[in-house]
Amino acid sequence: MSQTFNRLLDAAISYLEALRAEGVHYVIVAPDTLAALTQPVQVAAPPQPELPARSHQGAEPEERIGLQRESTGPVEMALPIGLPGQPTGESLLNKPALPPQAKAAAFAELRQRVLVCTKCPHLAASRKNVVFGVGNINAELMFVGEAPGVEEDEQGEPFVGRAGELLTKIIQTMGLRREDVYICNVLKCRPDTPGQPTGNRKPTTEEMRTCLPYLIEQIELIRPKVIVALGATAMEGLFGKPVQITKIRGQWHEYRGIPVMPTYHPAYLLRNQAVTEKRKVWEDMLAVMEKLGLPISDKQRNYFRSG
């Protein structure tokens, strides 16, 4: 391809990426523009030896990529910018942030899409409420959990049961309020439990993969300085592979430039009341506070120390 074509292509890609950073997920293409896009690219090339009559190697560009010149009528096409739910790997810290009004509008639009989602028909049929997330969309600290439980499904808010009460206490002990941070889950619907009147289950890999684009958009819009992954499932959802939380908790990871601290889920602490386990989670929170530059008192440093 010519250098001019490459420059135009790079400019178009940069423009689309800028739109996506502003929360735009589709662009409208008029019929005449679409028709122009289907035309063969004229590229100057040195003379070539004459070839025999048409072969598959000589097919016109629109035939090779499956486009057609004919149109059945005036149609506007929405072309997606990138692949939904697929992070580019580019650090979010290097991308321009949205202005406050645009950010709020993009977040509201995302919420509306999530609230009516039926991508997992079995979950949509069994849920009472979609649990989108709650908190400050400008938060520096984001907590990511596994999936809604019974109480969360009833109220439409994450972490409102006993585990949620404990998480709230942890946040307050850090010197913050629940409304200062953002709290959400990998899965936005409660995993169904057919035939079981009570209890919860872990989301399947397919369910997490289907719902992950929504979490990614939340992270892209909020751009927290630190993410706390509550439990192994949260880490699996973020990084795409199973982990053993006992082996990785307390060790910093990175998601597209954002530090991630994996720690035990509050539900684990409700099952295991040992002071040593509580201290492990608190040590993880102390590391988060240090990363955020929050003040730490001697009293905070000594929580759950024996003797």
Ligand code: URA
Second form
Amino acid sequence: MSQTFNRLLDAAISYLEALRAEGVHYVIVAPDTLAALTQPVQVAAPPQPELPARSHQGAEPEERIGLQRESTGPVEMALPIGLPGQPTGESLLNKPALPPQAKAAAFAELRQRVLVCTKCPHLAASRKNVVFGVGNINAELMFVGEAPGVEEDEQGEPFVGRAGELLTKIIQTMGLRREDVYICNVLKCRPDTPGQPTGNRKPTTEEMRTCLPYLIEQIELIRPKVIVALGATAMEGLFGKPVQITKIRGQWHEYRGIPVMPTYHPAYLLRNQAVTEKRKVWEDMLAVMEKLGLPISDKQRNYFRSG
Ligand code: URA
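For comparison with the form predicted alone, would you give the structure of this protein in the form predicted together with ligand URA?
And the full complex, kicking off with our chain again.
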């Protein structure tokens, strides 16, 4: 391989490692670059020193490696550094916590960035508001949902519709207020439904992957002790693969150093009013309360218990 190619490869690896050490987990890669990276490397023949200088035939391999710091076109992909899937697995608690003022400033800066995001042009065009998140940035407990619905899009606040009312009741039954916890979604924009005046759809894998770095930054700044993932899509968005929520709810998972409790989405409880399903969610919340060391009264412990 040419020395130039090796030097460039080393430089690219060092650059990515330095970014990762700084806590950057994604790089923006243009589709052309991505396509080129999947091709076998064609190494130019080493120059023949004894021959008079001639122009190179064909493209230099280094011309096909181009990491970009910033977005240069409308269609780009955010790729995790490290493993091909997401997440990278590195703990989000590795970096020291910021002092309160710096944390508030970093959170405000993140919010500003997210509010003007146009990474998904179709969602930026259809949304009324970006739904960044709401609550206490020092919360020990963070609820992560799927994506804003129509009411959330109108108001710019997560979980304010019917499912949100139920989530608020759940939080209150835990002895907390909405202001005590942090509430957000994997996707910060309402998934568009072109041609339909109303309606919902699940965020696409690409939309979730594009938005995930914002959620990761929120988690990294808030440093919750527990995350409650509301529904299968929230789990899929976080962990990068589809799950069967009926199989995994109630079982502790870990997202990059932070315990995660998957449970049913409140919208599911609105559709399925069976007490058995409500009880399951409540048992999951009791497990969360125990993990957080919150006091649990007999009344709380015995909700939905029959007999
Ligand atoms: N459902 C969600 O997943 N998130 C919201 O904000 C509202 C409804």
